[in-house]
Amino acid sequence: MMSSRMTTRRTLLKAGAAGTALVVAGRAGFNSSLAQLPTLEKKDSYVVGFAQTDSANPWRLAETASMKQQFEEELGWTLIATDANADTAKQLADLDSIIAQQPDIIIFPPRESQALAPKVLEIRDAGIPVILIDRDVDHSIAVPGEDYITFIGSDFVDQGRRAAEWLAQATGGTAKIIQLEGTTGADPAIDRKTGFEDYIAGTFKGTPTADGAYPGMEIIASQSGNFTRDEGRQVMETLLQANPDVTAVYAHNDEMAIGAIAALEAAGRTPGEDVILVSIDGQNNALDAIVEGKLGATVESSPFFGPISYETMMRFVDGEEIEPWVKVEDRFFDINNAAEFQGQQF
């Protein structure tokens, strides 16, 4: 089932004034005023706020490093950086602290799509423009182009579809699947689950797929591993005990997939042979696991948001109309190309 937030995003990209009006009307109970998007004047240097969700895995560390390299090292600007330590309440508090310091712009990945959406409206009302990266917010609450400049990120639904398509081919359309989900309420977790489950059910974004449904592919268990390696390992250990007949694992990120590999090996299973794994992110450790034959494939999800955030910000400064979704194109890694990119990711 496709989430209402994703339906709204896709609709927004195609909608005219009438469609936008429907989205705005759905914001009753929050701030439904049509306040102007804050402007950003052209000058030599800016203060940029960056509220990171956590630093618990290589992807997040790479994202933070990319932001620091772009804004601090290359441009010499001031970057007000915080770390929420995987706590939504702390990210909200971090944003309050950043707002109080009156930066020129705030660029951040919202940890949860609904919980952070009202905060985007607060930032707008404080006169500070916002760019969301990696994760989006609920468009029934906050709308790109009206409440914040844009969302920069991957097509998470398509990432799930690509993982499902590969797994269907790799297993011949027959598999008992354990799904390791990302953080509950997080944009990529919702969408990667939707894209994967819809594809094996025979649809993609509401349209029937050419190959149709895969009735032989059954998700026998699905639980959050919170996008971390250790929780992925622990959840896999528990689910494996209850589902020893598992033949495939779909992890919403590489860290959980690597944790699952450890759990499988500890249980005497052979990842890549009796259990086929597919994941998302494209980190160096995942490419190593592909070369070793333990991980089947990974869909790239780039963490290098520094350059594209800067480029988008300056387009806004120059008065360009920014599309509501600045889409990041992602590659696909499997045994055919993983060795070529080893050590070049994060």
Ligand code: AHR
Contents of the next structure:
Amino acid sequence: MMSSRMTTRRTLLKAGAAGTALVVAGRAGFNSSLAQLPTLEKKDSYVVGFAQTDSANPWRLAETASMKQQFEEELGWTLIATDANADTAKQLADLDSIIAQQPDIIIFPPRESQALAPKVLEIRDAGIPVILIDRDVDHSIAVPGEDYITFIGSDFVDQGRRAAEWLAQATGGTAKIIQLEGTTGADPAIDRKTGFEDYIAGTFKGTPTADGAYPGMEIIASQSGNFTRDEGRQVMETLLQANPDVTAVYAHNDEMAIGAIAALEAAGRTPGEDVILVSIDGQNNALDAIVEGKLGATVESSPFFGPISYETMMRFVDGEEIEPWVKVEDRFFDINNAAEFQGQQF
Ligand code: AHR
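Could you switch over to the form predicted in complex with the ligand, since the one displayed so far is the form predicted on its own?
Then the entire complex follows, led off by the chain already shown.
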């Protein structure tokens, strides 16, 4: 990863030196100490662009609400907000429309990590600083601290590891697992799969796993449910027919886990007893399902990006050098603490 990033950066700089690739344009100017990063001057209010991926689950709605609450309601600034309706092409077009309105900064979650990376470079070239929230882009194409200010978000690989660790303990290291993956090409789907699979294979960097692996934990099927409840339910229905011996489900988000619970119940299975489920997000419905005994655990992934986006943006305005990854720390919910947080999430 590191070396391909560096090669790409060298290639870009070479192209820039030849005057072919790096366009230095726009009204914001550029910070000389941070290569091509556009700067942001201090003023009383700003226009912020926000290109949401979709509004198809409580997590997305909570993220949008958090941005509106922070920038519109608390600060009284202008938020140019769009909704890509779960369509990557639309998110690219939405960003073009936001760029044309020349906001002071664009803050957004890229729906897919490779497809959106060139757009980050285009925004940079238009002289508009970018902060990526919740999802990151492919660093072999766009580099935080150079092409965009930073990525603010969770450690998705570690979320996958934490889910696997809990499942290994809950099943005594023996399970036939169906994995419901998130949106194909999305950063959290890629990393949550890696963290989970590496942990049970005993290859997770720095994590001591018993005997180096859990050979009794087998992923018998793995398919995308696109981070939505309905697709999670439909995929689970299909995979269940082909894999009736399933004993555990790992879903990359709570919505798909809730969909899987519905599919299992419709097939006469007992979630939480003959099939153990673990997922990610920590939404209210998931905490309810834990208390009901249907979902085993969920790793938190916070959608509340408004305050931290504002704080990070103002640190940048103040000339602070921003770390390339502003890491969000997540909690963990299971039967020991779910009741305490019921109704307090999203
Ligand atoms: O990018 C974060 C993921 O996207 C959340 O886990 C999921 O629920 C959302 O759609």
